[in-house]
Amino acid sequence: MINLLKIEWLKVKNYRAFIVIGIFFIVGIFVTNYIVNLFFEKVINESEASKLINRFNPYTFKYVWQTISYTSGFILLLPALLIIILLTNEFTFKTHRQNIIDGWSRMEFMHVKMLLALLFAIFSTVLVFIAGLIFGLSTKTDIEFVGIAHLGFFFLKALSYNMFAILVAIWIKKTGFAIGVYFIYMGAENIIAQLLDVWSLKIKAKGSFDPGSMGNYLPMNASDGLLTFPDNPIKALTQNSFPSNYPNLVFGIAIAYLILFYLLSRKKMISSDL
């Protein structure tokens, strides 16, 4: 498998795609932050509301792995839509035929696959990681690692969200109409995940029950779900009127999921042709 990743990466070391794109995705990990930060100190904690509470720094120590990984979380997109352009471009030039018949099997080449989208993964959380270290540093607190759990979430996502980027390439295999379709799958789910989250409030009004957030129960927003934004004065007003978080279950949920997007990838790839 080493030498297989070693050919991967001679496809994309020089691939303008890959570079433009890692080189968005790094930047904007930072300058997300950096705008969320700005946002708590110029506006929020500057404002009228602050007078009345407490004054909140989601960068301290105490909630920089919480914060950053939330708020990294949005622009996991990149990643998935860098895995959808090399895993069809594989297709529409025939690479991937050209790799069967010099000897990989095919359960090789989609493993291969895989195994990039989990390297994606981890060095997005690396990267995390340290942009955490260098939030945290700034706001002059100590070093603490309360809440790094988040980083383990936000694997799970970035995980999450490339394998199913594999999911709709293989399926699809067309370039522009794959990525069409997983952007357009994003936007619908998130649309049907606020309609189930309206009806959730809607069930816990009623008393009868607290079904939790029943958005988080499809596919991408398990995965989402498991990333919050830092309990602060501001969210405290309203939080006792939202379903509760039932973060065991919706982590299982993601998980199962995780091993669904792989069965459903596994099926097509040995099924269809080349």
Contents of the next structure:
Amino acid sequence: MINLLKIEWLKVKNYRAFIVIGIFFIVGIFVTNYIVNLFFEKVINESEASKLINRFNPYTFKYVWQTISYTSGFILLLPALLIIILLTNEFTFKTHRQNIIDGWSRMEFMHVKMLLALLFAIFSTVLVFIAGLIFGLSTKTDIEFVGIAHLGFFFLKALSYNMFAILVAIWIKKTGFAIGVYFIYMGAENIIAQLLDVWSLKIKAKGSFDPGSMGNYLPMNASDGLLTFPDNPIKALTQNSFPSNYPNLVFGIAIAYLILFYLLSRKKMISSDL
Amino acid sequence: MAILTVNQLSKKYGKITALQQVSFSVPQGSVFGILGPNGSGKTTLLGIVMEVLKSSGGTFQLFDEVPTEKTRQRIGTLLETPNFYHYLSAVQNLKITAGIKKRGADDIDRVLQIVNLTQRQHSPFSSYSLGMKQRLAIAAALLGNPDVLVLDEPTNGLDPVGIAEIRELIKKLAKEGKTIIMASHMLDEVEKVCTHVAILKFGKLITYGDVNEILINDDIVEVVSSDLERLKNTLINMPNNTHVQITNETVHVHFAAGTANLEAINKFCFENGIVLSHLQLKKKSLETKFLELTN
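Right, and the form predicted in complex with the partner chain of this protein, after the form predicted alone?
All chains and molecules follow, beginning with the one already shown.
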């Protein structure tokens, strides 16, 4: 496995898009969170309305893990984009054929890309952890790890984004088309998810059955559903929470989708002409 | 041991049959040419053997075994087009090849030297000319000095000097005892370097075997005198000839391979009162044979 990764490293280390997107991603995480932080400090907390309730800074411990996991989630599109480019490039330049001709199995070719997806997800999570520490410590409070489970949700989301990118790239093969489909799907699923959420509320209001937020059962929203922006503590008190096993359900669904992405990618990779 | 055995191999692309129950085997140490016009299924056949295409039927073996990816690591293959990472240099690309093959990392300088790419070894692949790309692909196939080479149109895109160099290289490798499987649509290429040949047309195997038996099986003697009709009618009566005809103001007399005797012909004509102005032995032209086989 290390040997496979070494070869993958030889492929990407001199690839300009890899370096550029990598830098954008790292800078993006810090800049985005800094802007949100600034917005809270300068706009929301300075507003008249905020004087009525307790001041609330989402970038202090313990909220910081949840805030930063949620806010950084949007930037995960960048590593997913990179994965699509790396994989469809292989198809465009037929280097995937050459890799297999030279002595990789079709599964080795796919698995090393998935390994890369996993590493990107781990790297993203570590980066967000570091960013969380920096933002948290900048408010000069003691480190707290309450709510750090949100980093786990963030990792799950990163992995889902990356694995879905692999699935799309393997089935569509053309770089531009695959990127288009990926982003259009992301947008479309969000719209459908919101409609499903409204429907869920209607079902709940009608009778005894509580379907939860059905939008969260969709592939990309499942891993996303556990990430939310922390509510102002007072506002949070007024909201009735989901049943305690609801996160487990959504978590389980997200894992099930990951397995599905793997199986669908495998099916295409094993059976088709390359 | 057979290096490659294909058995009833078929491939369909929708309604089109690209390969139709092809069976043959490649003996160890041979230079095996797969000859056929464009679209005859040569690359499809090799693509199936190399696991990048899925067959619609039939089986194949490499080294008398059902192949795995480990088997492919032992073979140097150039299939269809040179496939490399366009932003990487020759050396960086060959490092990837060596990594996948698990051998040849210390062989990169040697193979680049063989194909004359040493000077440009650090330029990105995207800056290469077609011929240079082809030469890099040949270098990649040679990496790690494999005992078996599969070369699909190896001289594609090369200039005449390059073509001659590659042919010499193939002959040299064959002398070292390597088995070379070469697909080509160029007859003279196959004739010049191959010991065995399989001829494909529309995905069907027309014939295969020793190149001398298949491609050259007639001696043709060109004979000219002042009266061609009389010459022809005389020569028809000469023993051992298989066929006599007049083509382009010349009488062509066919004999089985290796049996034509120019002295005997000259003597026979002279005894029948004909003086020859032209007498020359010609092997049957490969083009003619190829057209005959594939039409």
